[in-house]
Amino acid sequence: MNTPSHQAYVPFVSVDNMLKLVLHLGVERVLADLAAEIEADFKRWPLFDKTPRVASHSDVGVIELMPTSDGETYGFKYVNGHPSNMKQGLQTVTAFGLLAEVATGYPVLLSEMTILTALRTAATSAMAAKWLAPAGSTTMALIGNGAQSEFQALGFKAICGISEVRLYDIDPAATAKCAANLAGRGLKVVSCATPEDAILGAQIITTVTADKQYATILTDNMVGAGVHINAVGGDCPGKTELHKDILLRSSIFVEYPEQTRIEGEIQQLAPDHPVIELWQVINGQATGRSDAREITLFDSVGFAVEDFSALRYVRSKLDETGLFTQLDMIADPDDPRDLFGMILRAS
């Protein structure tokens, strides 16, 4: 009988263990830690393999693979986006991810990423706003109060110092859910009846809706000078949230232009419309906000490097927390050339 070596086992972080890890460390600490990890990886952006995610589209949603590598570690995420799932009581987005050693190709971590994606998305949003939002911002409008909303609110609180969040959703039940979940967490929460009401006094406007369509969540006349827009919901071809005229008045910042031009708000614009890559701002190679009246727009679609950062963060917490199980995942014959013999010996 073949006895697996330690290399046959891959640490697996289940949903249950991810929940325990987040509660053990604290939601806001995890968000702040993730933002720091993502920012650190953006500082070494040129090291990474970069490619637009590999997407399989259907008339009901999309299934995607998001791979990258820094030359030492390889990572990928499997993720879907199916807006109609909610009507069936299912998640719109589900995900899992894997890290592997480049030197051997052996996996070193398998993890749930439905929860982790929500955390890293909010951490990335707030990290970008740290560089782009008006100094001293205290109020954020949060339009779209679904599964991502609380993470965004707490991420901006932990990383940018937001103290008031103004909520709006086309479904009042979603707003009530979000407000209840944020109660007692150190934020002033204002539930609003219209998006126009939500943006009153807000220096930061976050849009995070799920419908897979060209939508106009923000019209041009709603957006005044000097605000930062965090556009999260537009993340695939044919799905946007902002009126085109807002884009034409904004300084636009993106993760990876080749992907964002296909999936982001800027799919509405000419292929050569100027954008600024966020990693260049962080590295001092480009200017972020340069004028108090400037409209800055983070056209966020999510990129594989952010998932890579999140997975590496989770892996770094395994020894500290012990919140994982070992999966017997890699066939490990006594003789690497005798895989068939391994089957025979198992009988």
The other form holds:
2 protein chains.
Amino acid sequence: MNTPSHQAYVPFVSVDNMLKLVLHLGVERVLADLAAEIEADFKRWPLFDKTPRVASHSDVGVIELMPTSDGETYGFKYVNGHPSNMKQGLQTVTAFGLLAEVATGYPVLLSEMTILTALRTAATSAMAAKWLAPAGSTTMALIGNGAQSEFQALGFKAICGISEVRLYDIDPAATAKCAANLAGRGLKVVSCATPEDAILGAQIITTVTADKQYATILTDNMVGAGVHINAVGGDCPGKTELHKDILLRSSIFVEYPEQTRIEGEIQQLAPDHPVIELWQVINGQATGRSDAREITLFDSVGFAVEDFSALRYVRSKLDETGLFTQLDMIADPDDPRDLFGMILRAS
Amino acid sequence: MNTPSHQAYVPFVSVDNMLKLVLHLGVERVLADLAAEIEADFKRWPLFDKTPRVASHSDVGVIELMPTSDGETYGFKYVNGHPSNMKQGLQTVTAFGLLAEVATGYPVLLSEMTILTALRTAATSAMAAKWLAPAGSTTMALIGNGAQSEFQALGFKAICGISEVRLYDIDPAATAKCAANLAGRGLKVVSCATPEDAILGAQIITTVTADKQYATILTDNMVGAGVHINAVGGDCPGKTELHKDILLRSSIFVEYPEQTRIEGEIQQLAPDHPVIELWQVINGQATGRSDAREITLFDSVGFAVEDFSALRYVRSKLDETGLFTQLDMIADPDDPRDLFGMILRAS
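Taking the form predicted alone as the starting point, write out the structure of the form predicted in complex with a further copy of the same chain.
And the full complex, kicking off with our chain again.
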């Protein structure tokens, strides 16, 4: 057998090792670290090679590839979205990702990203709210209490200092699950019977529901002045959560307009409706919230740069934690022109 | 710790297991099997979800994602092309690939594809030549004796009945390596000092060189009537192998015109220069070689469907050979809405 060279091995972070990594560092620390990494990459946004995700749609869902590069490192995420999976006991969203060296094209990290995506999504939401939500926000309504909900709650606690979350889901069992998972973590958790109850006194409203359809989780009269809306669940064509009239009253902030106009809440608006790119706020090129009565809306769909930041973060923790294995994934013969000889010598 | 469900594991074929698989089945059998799989998928070509590859270019190379789907199974390949890698002792091309179930988005195979790409490229070339080369071809010139050369030689032996290969490379060491690797495999192998010598008496001319530049491996006066040219090395913008005048005298067959016009030899021609899609020849919708004096040219750049066929073939051999391991890659909590609880229960 050939002994592969160092570069033939790709560090692999399994689900088990990702769970261990999060437990080792602590969920809130990981969320805060990820928010800082994502913010740093948003600051250098123009550097990134950006393209809308490459989607393969079917009747029941979508499979997507989300590539990007900062010129030194290339990354992509594989992610699916299958709302009907839940009925079969499967995850709606599963994902994995890869980093590679631009100079050689050799992969340098393969990682599970189902858990990591949940973390980076919450970190991105909270990081955006840090720039957009009213100063001194303490209370968040959390509408949709599924797989993403606890990550959102803890992200807003760790990054924005939220102390109370008000939960609502059409399925009370989901709310009970979310409340149980959040118990004892330093948040006041209030389970609500209606969305109207959930938004009572909330400065921040997070919507994170999963139906693949035009839904109206929030109607116009539910949203008062001065709130920040973190709209997470509308993330593909045909899937929205907010009534159009709310959008028309809001200052809308997005990740990457080319993608958000297809996938986000703003697919309900004219293609030239003004939006503000979040990176420009972070960079000082645009204004975030400019007045206490303004409704700010982060129309989040998830962008490749956030996954890139998250993968780089995981990579940075490998040596320190040892929470990875080596995958024999790259054929690397002694003489690069002698790939066939590698087969011969393996016999 | 959670015990992941069956679907949380993804079968992984490492480089070591791919080498073992090829040795277990035999290189020529694998090449012939792959050619049959690829031909079968070309026959049902209109079924596939096709898109040009998604490329991230840098000064030194390219990293590409090549997705496709037949509606039941989704597949993609990650592949790089870095001509300068060879100087550092690295592979010019490395690759891995994945299959997933369209119905759920869950991955069902992760495989090394550096070796598999070399095999499928040769299988595709030989399968195309079966339809296009002059009847009774016995001799092939093989210009470029690098990593792909032995696979081409054995593919044409197994699939087209070629009995003599005539080798040429600008580096005689490459020719010596190729000749040594092919010794004792039932082919007459002739090492040549010039490309003119290599094409003497050859009914098939295969060019498979690696420089990322406009090169002229074959000039017009080297190519007589009645040959089949298998142009493999020209496979990205700015990289070609044949003098334009040869193209103008040839009937040109391609995989996917949208991609070949960007990456293939025909990037030298007008964007509306007539080409024939290989799948239509196989399907009976177009004519292949129509006359003994015709020059046929397969302007091969490699298309996602070929990788898909190759991955499906590897998947079909897993149970029989056991040559795979299980990767804990998909987070699959008991309750799909309770991803956070999975972290809690791991502690």
